[in-house]
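There is one chain below, alone, in structure tokens, taken in the form predicted alone.
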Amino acid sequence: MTAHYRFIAPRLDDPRLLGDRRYSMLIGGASVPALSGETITRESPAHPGHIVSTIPKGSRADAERAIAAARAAFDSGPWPRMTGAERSRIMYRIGESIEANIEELATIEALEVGKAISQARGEMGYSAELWRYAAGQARGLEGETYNDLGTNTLGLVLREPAGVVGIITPWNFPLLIGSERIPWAIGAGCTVVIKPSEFTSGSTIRMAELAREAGLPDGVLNVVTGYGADVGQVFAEHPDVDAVNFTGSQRVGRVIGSLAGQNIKRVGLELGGKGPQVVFSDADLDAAAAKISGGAFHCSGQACIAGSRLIVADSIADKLLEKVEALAAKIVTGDPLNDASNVGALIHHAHFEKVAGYVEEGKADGATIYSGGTRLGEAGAFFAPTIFTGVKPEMSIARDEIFGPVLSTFRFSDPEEAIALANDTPFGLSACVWTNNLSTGLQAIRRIKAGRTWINGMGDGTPQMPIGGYKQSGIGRELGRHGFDEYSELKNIHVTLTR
């Protein structure tokens, strides 16, 4: 089948596009260039030829001075010694400041990431909510007491901050993913050095500047920019970094995990997914189709929790696919600065070619393009929402994280086959199940190996609930009360009392 996809050509004279935004790193409370003076420029993926930001090209020396600032702030600064209430008030103000600057932050991400500004606004609002939630929890963190160890014995378990935390974030949701980690780290009393992607550093730098203005002490949150091998890798190697958290590819995650292991430091990894969307025959097909389309094509499929594998009961497959295609055809792709756009561009031309290459591999392997599979527009990295049918588990489009708007479809005839297909992946980040039978949904979700799951939904999130992956999707959990455990040390104190 062929759908006519809606496209809005980028407007090259939009005043928000004009002018190169120049950023500095934030180290020890000061806005500074790279020691070398070198910079990296970012071209808009939606507006070829237009430079939208310039950032410092940091080096190992820059990373080391940022780590030193964080170390000093932790060892001798006020932050770890503040009361939970004092930290909470500052963190809450940061959330309020993000809320007050949504339009600026959303514009930065629309330009650098290429995502639709309407989507970016929602992410900025949720990021503010993450800060406010963590602020509330930060004043209620607790340890444990044991009063049943004997007449003259008392047991205490203290929660203490882990120390200096190095955080490395990806290009797709820079401020949001940073806000899923930084508030929990500093809420536990840690200090942070963060390296955002060299493609999308602007919003993270502005968030850190807003945090400084909100009263966060110098050195508690430091931003160093540049390439991963020059800057991010230092976090895993350096003895003054106590914990490292990385979000990104499996390939780099293995390197970071290996280096952290060699230096015996705690590590948190979120390494992508290949999320199954399992639809049983009794599901509400209209509700399922809406979320399947959104789950697969949101942010042009550039989301680690994207539901990129549709596993559908054979008896309803044709009807459901018609509904999904009809909704995909209504997605407006194009100019990220246009409020009418639902989806913007892929991150850059090289990634566009990678996605297009996977589509060609899928066809060569014998899968059928049900709809999409083409470039949209004459310039920019825009790709049409794409649906494959006839996909086999061994195909690359079934196994690899494409990170593009590509949905691979499988059919099943019984529940056991559905569960087997859902688990037939090295990933385990997200999964959803659609059914009107709650027992069917719960039994299926209990057997699917994934850390973030939904029944009759997809993509919904809340600060209260922990997120993270099974299998090769990562190690550790963020958000909720459990998120503070990633950045805490627990100390056992065995007290013997005088008779």
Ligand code: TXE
Second form
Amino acid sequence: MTAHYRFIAPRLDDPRLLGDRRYSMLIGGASVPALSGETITRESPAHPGHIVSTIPKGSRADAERAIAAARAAFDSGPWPRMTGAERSRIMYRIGESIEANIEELATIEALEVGKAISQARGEMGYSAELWRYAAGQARGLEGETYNDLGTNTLGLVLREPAGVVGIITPWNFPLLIGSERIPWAIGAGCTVVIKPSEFTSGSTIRMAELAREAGLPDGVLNVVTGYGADVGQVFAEHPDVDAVNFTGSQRVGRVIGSLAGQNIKRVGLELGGKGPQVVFSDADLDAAAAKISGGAFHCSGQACIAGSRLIVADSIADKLLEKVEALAAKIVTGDPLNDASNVGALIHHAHFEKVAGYVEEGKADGATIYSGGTRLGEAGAFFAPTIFTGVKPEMSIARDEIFGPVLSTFRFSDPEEAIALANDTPFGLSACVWTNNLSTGLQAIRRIKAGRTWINGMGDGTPQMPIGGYKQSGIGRELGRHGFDEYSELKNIHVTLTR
Ligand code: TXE
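Starting from the form predicted alone shown above, please give the structure in the form predicted together with the named molecule.
Zooming out: every chain and molecule, the one shown earlier first.
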């Protein structure tokens, strides 16, 4: 079945596209270029040939400068010594400022990431919510007391900030992923150095500038831009960084994890996924189809929680696939700056080739293209929502994180088979289950190894609940009350009391 996809060709005379935005790093409260003076330019993946931003090409020396600023702010600056209430007020203002600047931040991400601006606006709004939630919680981070240790003993557990935190973020959700980490780190009283992806640094730099304007003391949030091996890796190696947090590929996650191990540093990793979407025969198929299509094709499938494996009961598979395909055909792909687009471009042309390569490999391995599988438009890295059927567990389209709009379908006749298929992956980031029987849903989810799950839903998030991966999808949890633990040290005090 081949759907006719809806595509909006990018407008090349859009005034928001014209003009190269030039950014500085933010170190110790000052906007600075790289010490070398070198820069990196970013071309819009949706508008080939159009440079949309220029950032400093930082080096190890720049990273060290930023680490020194964060260290000084932690060791002798006001931030870790403020009351929770004082920190909270500033953090809340940062959330408000993100909200007030949604249009600018969303435009930057539409241009640099290539994502649809309507999607980007939603992410900016949610990022503001993350800051506000963390601000509220940061007023009341508690320790523990033990009053049952005997007449002459009192036990206290103090929560202390972990120190300087190095954060490395990827290109798919720059401001959102930054906002899932920075407010929890600084809310715990830490100071931060962050390196955003070299493809998409603009929104993170702007967020740090907004934070400075909102009253965040100098050196609490430092942004160093540049390539991963030059800048990000230094965070995992440097003795003045106490904790490192990385979101990105499994390949680099292994490097950061082993460097953190060698240097005995706290580490948080959020790596890839190959999320299962399990549909039992009693599910509401219309509701499931809508979320399955969204879960697989949102952001062109470039999401770590993408539901890229559909595991569906045999008896309803044909009907469900028809519905998913009809919805995929309604997705408007194209011009990221057009309000009518639902989905934009892939991050760059090399990634487009990687996605197209996986689709070819799937066909060569014997899977069937149910729909899609092609480029959309003449130029620009746009790929059609693609559904494969007849996928076998050993195929690369079943195993690897493609990070493109590609859904691989498996059928099952026995629910045990569904659970086995769902768990047949080295990843464990996300999973969802569709059924009208809550017991079936809960029993299934309890057996699926994944950190972020849904019953009769997919993709929803809230600042209250922790996120993170099982198995090779990562280490540690962000958000919620647990999120502060990643950036806190616990100290126990045995107090001996005299009469
Ligand atoms: O990621 P990288 P890439 C997956 C997805 C994607 C693949 C490759 O499958 O196709 O990874 O994406 C920095 N030391 N995810 O190549 O290279 C880099 O500068 C320190 C899933 O873009 O891991 C960027 O800031 N840092 C993921 C960040 O790491 C280094 C989101 C991520 O880049 C470094 C993105 C080094 N040696 C990709 N090398 C998710 N979980 O959502 C690079 N970096």
